[in-house]
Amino acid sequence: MNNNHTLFTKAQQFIPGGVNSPVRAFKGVGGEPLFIARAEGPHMYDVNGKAYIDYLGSWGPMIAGHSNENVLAAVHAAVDRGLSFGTSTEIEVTLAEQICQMIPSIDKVRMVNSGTEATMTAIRLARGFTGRDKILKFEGCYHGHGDSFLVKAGSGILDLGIPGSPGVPDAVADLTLTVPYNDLDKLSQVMNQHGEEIAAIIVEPIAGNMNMIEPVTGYLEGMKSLCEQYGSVLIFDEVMTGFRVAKGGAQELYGIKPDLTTFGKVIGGGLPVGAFGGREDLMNHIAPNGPVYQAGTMSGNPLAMAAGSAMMKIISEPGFYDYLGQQTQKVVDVLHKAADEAGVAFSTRNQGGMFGVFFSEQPANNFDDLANCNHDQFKRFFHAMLDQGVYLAPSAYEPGFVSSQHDDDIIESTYHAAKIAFKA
């Protein structure tokens, strides 16, 4: 029987770095990943058999737990009519419609298969919209791996030093201007120089890959006036915040309508998804309707459409999202008794189903804050939780996530973990 260690050992024989994306390779606290065999609610179990609390949620979508019972069974149910017809189905109606009911902000959504083609897409609409070429991100923030988008990125790019990635022509990384999170000025500065030529301004509003850093006041609403003035749209990459930090994601939490908004994760169930969506008038640029192409033959996979359908189900119900931030806030009280403990300087975000922890005696409010975190005293405290039982994702630069199935005794197991990992 396979180990994690043959696992992996056979796995770099037949894929780049043993393997499929690079996060998984524990670049980021050095060791061996781990390969999952199953999972549960809140555990996953890898191939070694042992279980594991589970603080990363697939990166995100499993906000229900794993192996939901509805979920699995709209899958199943899809499974046996067919696995893909390259047609339109009754499905991706359905949760187009239940995506536009729960984000006001969007008028008409398309569906697409991955986070990273989502924003893609929305940056060439944004550009076939306004005629102009250039878009405005942000330091530490990730979109994704398309060529626009890894100047001074966050995620995995951070973890391999990489500052941005061989293959991206410079004339592309040109039209690409970058300015901090969450300094103002500095955004006003390069709008006032540029935004006449600048198409888009794209922004995680909060920034959850330099793991979770949320707008200062009046950040976000100074951003989209700086749109108005200068004709640029603005677009949301709610990846990882949508349906994860409340019911209508980051922007239902501060009150901001971007243009666009970008989706993946939860709106699948746990299969492979994305969408983007927004004013009509801007959606209705893409093809059939306007000249901005594009197109995807796997695009409304009736299994990915079934599976989120239910999760948009699951997660409309009264009290959910009461539940899940209570419990969120729970597991992040009792890390910080553990830390306090244990005489550690530590600190924490969180909002919703989403946190984040920080190795300083302030959470971070930009790149800069972030790297002066501990982050030696992080991969220390990585691999101790995960020789007690507790997966978290394996970088300082990701946040964790809470699922509805993380009740209070998992939570108090994640506290005796904690006592033991904040000493090694």
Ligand code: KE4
Given for the second form:
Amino acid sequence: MNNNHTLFTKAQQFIPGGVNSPVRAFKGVGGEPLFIARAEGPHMYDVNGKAYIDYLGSWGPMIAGHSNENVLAAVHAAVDRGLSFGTSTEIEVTLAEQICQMIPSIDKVRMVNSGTEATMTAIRLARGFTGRDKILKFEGCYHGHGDSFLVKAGSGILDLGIPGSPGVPDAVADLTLTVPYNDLDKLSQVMNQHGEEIAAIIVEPIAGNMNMIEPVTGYLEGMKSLCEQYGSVLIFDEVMTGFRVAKGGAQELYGIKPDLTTFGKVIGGGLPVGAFGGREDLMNHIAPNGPVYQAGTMSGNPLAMAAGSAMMKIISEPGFYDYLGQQTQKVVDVLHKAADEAGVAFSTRNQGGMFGVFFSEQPANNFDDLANCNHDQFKRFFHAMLDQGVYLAPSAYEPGFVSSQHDDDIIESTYHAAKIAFKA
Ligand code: KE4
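Given the form predicted alone, corresponding form predicted together with the ligand:
Below is the whole assembly, all chains and molecules, this chain first.
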């Protein structure tokens, strides 16, 4: 009996759906989720010992590869000093300083334990600062599972084909306005009508939860000026794009300074960390300095801070992003080569260490465009790549992630796997 199947059967006995996060359940691609036993460099290894070239990267954090020696050394050293104190520590100040130095729009930053905590708090802060209740988000964007965000969200919600979630009171959902991504006219209309009621616009500056959709020229600039015009807080949700698409995140790529930014994934180096930060006048509204409450027992956990700080040092090394971007470009190039050889309609997007694949002639520009993609072919491609030892995100609505450990040999192996998988 396949160890994997035995484990999944047991998992379903004790855990809802057998998983601790829905998008891992393979609902978007069919079949049973793989149980991974360990990971090193660009590889993961399942419980049967089979190796996979990993383009999931734990959904983004593992930008320097798995079991990076510097990150592990930092965590091992921290372990020997104790696991959690619930007090101030030097290492949390170190990581906060690193983030403030690396992201010009960040004057102050507060650590939390997940991207969801970061985004939940960012909108609470915007609501507390402005005295307004409404927020505006974009169809297909995902900001974690906070009640206010489960309205036409992306990521795992899309795989389940549900627009939102039961359990979110209408009174809460009604405070979230949703407009299509990349439609500045529509956004302007809604802001002209409701702008003075809107506490914040929250946006994925590159939408990584409906595969990978980049903002059209002028879109983010228009969004920022609308926020300035109506006194709404502009929140860039960079949980995925932060330190992933560029050292300074998407805000560096597009030269836009948001009022608040949320982070996750890379900043924890593989341990549970989220963060929100931004303008000092806003951040000083957060308790204990200000009235907007936010707290967390494990916030700033010394092991997580050690991992995050080690990761910030690695990605700050000269040439890190040049190499990462170069390797990511090589990945999409070999995928295009294999798709062309197989005569498959295929398109991609990539920035820094992140790429999106679309089974359509053109990449999508908004959520509705995704309907033009051949999702059935993606499912066949996903499983064929898995059979060939390449692990992609198990969803047509998620991007791929490259690490600094994906060298030319790894990319050559990816090409050979794709040559077979595009014919599935
Ligand atoms: P977490 O609460 O999962 O740490 O972060 C929520 C979140 C917030 N904002 C953005 C832009 C995000 O991408 C995420 C989480 N991303 C998903 C997948 N794209 C995490 C994977 C999962 O849900 O298991």
